[in-house]
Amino acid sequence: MSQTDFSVRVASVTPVAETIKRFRFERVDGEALPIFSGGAHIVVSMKDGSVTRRNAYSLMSDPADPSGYEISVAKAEESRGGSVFMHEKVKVGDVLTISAPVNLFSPDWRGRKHILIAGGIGITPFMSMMAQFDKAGVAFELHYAVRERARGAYLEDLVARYGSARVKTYVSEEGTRIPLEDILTRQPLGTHLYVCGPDRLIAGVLDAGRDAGWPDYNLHAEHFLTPPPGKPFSVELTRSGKTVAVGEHESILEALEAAGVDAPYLCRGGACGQCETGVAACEGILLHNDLFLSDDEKASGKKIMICVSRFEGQRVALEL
């Protein structure tokens, strides 16, 4: 456990909709937990036999609490191992590792007003966001669509919490929809837009924000990417000389992780850049599946995202 991970006891687990858990985590020392902003994740650690898996998620309680933690998660349907193992083995009274808190998604607070685009789970960021808002006295509006209202986590404690003027819900099986070119036209000057969700979502709702002439740095957007699978390979580290197995359900952040490398990462999910990795040889195909590198970096065969990416071929070694 690095000098910036905590012990934590499982303090509750609470069904919130269908396929969907809260998680209060406290630490086991009784400390308080570090102070976050709303949009920060954190990456729990989950021992599953000779397993560890770590996955991000959403902090979702109120940054002024530091008594817990709280955050929710969705079983997936292709689950990798993780969403799986929070639903059928975490119990009250386990005790995880979770790392300090990351923000990746921070409001801009010189924004006039926040706009927040939800799909599904995509809520969770937001939870922390609003909470801030509002003791702030904030401008903010809510857009938060779900598939079917049985898997719709939070939808009326949301309404009811800070008003129907303020958080407005839809449900696809019911035939609401998101008005969005509505909402980008009504919209004051410095308005800030941000979405969680779907990758459609995101990619839908920032076309469409450019397309309503919305500057860039007015449009905000989380992706938590999970690593696909893919054929077996072995890499080559040139610092550490050591060549290590990676699996086809397994990322190579991970394969060097149950090797004992220690590699950097911040979201896990092929979205910071902070695992960013020089390509010393490469014979065969890079499979890039990251948010981060422009499309000539990729071309260039000089990088590589390790937390997503893979590699097809006969020889690939990384600077590491």
Given for the second form:
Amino acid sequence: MSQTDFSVRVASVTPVAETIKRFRFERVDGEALPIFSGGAHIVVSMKDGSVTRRNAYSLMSDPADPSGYEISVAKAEESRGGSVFMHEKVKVGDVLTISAPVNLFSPDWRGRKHILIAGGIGITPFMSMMAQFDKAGVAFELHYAVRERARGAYLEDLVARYGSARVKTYVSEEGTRIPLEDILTRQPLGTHLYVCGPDRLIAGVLDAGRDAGWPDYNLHAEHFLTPPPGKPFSVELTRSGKTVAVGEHESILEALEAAGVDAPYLCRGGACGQCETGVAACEGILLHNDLFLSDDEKASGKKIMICVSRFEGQRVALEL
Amino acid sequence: MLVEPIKSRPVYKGITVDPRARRHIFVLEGEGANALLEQKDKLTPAILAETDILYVARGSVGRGYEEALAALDAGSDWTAPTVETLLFRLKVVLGSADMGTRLYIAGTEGFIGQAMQIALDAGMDYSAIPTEHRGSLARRVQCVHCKGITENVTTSPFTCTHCGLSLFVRDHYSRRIGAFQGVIIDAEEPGNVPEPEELYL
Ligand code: FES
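I would like to compare: after the form predicted alone, may I see the structure of the form predicted together with the partner chain?
Let us now look at the entire complex, which starts with that chain.
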């Protein structure tokens, strides 16, 4: 546990919708948690037998409430264990380690108006943002799409809390869809747009925004990338002199942590750039899965984002 | 000593029409008209139909552009008598503009700064506004002592038109007021003012 980590007790576990549960964490020592800003996430460390899993989850409680943090976890269909562990193993009273909040999806507070577009569990970062917007009297609109009503978390709660003028919900099974074009073509100058959810939704919304003439500067996205599995391989570390085996369902970062090698990270999802690592030698191909490096950087073979990217081939050495 | 290497100077990257914007507002001063005229080949009829031109001649170098701009046959084309009237019109236009609007500014540094300020007040972001520096290098300078703004400063030091102090022009630029900073040069030895140099013609 590093200095910025907190030991927390699970204060409650609440089923919210089919396959979605909400967890509330309070500090074991009873102290206050740091106040955060809307859009922030924490990394939850889970001891699952001999492996430690670390997953990033957006905080969805009121940012001004330091008595506890709340997250909502959707049980991923092809989960690598993290969300299944949270769903099946974590009970009220359990003690977990969480990181201090980090915000990689902060709203632009100079914005005059904020359009939030959420797909499925991508709603969570917006819950804390909306609490802040509402308190500050900042204009916002939420457009929230789910596949089926039974799996939609907080659909009614949000409408009840913020009103149907500000919260619009769409259920694809019922044939209602986000009217993107209409939304994008009637926003005043100074509007910012944020999208969080499945990759397809994010790509579609960003494209539609650019097609509607929005400057890139006003379009923001939070991707939830999970490290994809792949063939096992091993990495040589030039600084520590170690060689670490990376398993099929493990990222390089996770393998390093398990081997006691400290590597920096923030998002663990290929977006923030924190885990960028120099490649000292590579006989084979780097499988870049991140959203951070430019195409040129990827092609150069000199850098890798170890939280999501992999390797296939004879030998790879990292500057760690 | 008259020129300090301070890095707050704005960078004007130049203007290229963004074909994805649904409306284009060109705000041009004097030779800034060329920033638009030189892109004729990119201006399709569809883009031109959604283009508004706000132009002000100002100064001796701005002659002849009015006709050339009119010949583009843009959606709207207006020549303002003064910079102030142009800025006022810009404010009104941006007040009803939406997120698909791109604003382009070209002209002298002082003009760009003033138009930029209107745009920022309208909620636009600096980074989303293409700018191009055309024409004189004359600076708009704010006296840090009396806060008065002197337009068209081409020398350093110069005499503040408001309080009469001898000011040297720093490279320090304020985006908020769209002006460089002028600081008293003879504070230690009043009257000891170096010869003005023509630096910003
Ligand atoms: S930790 Fe953020 S990109 Fe790897």
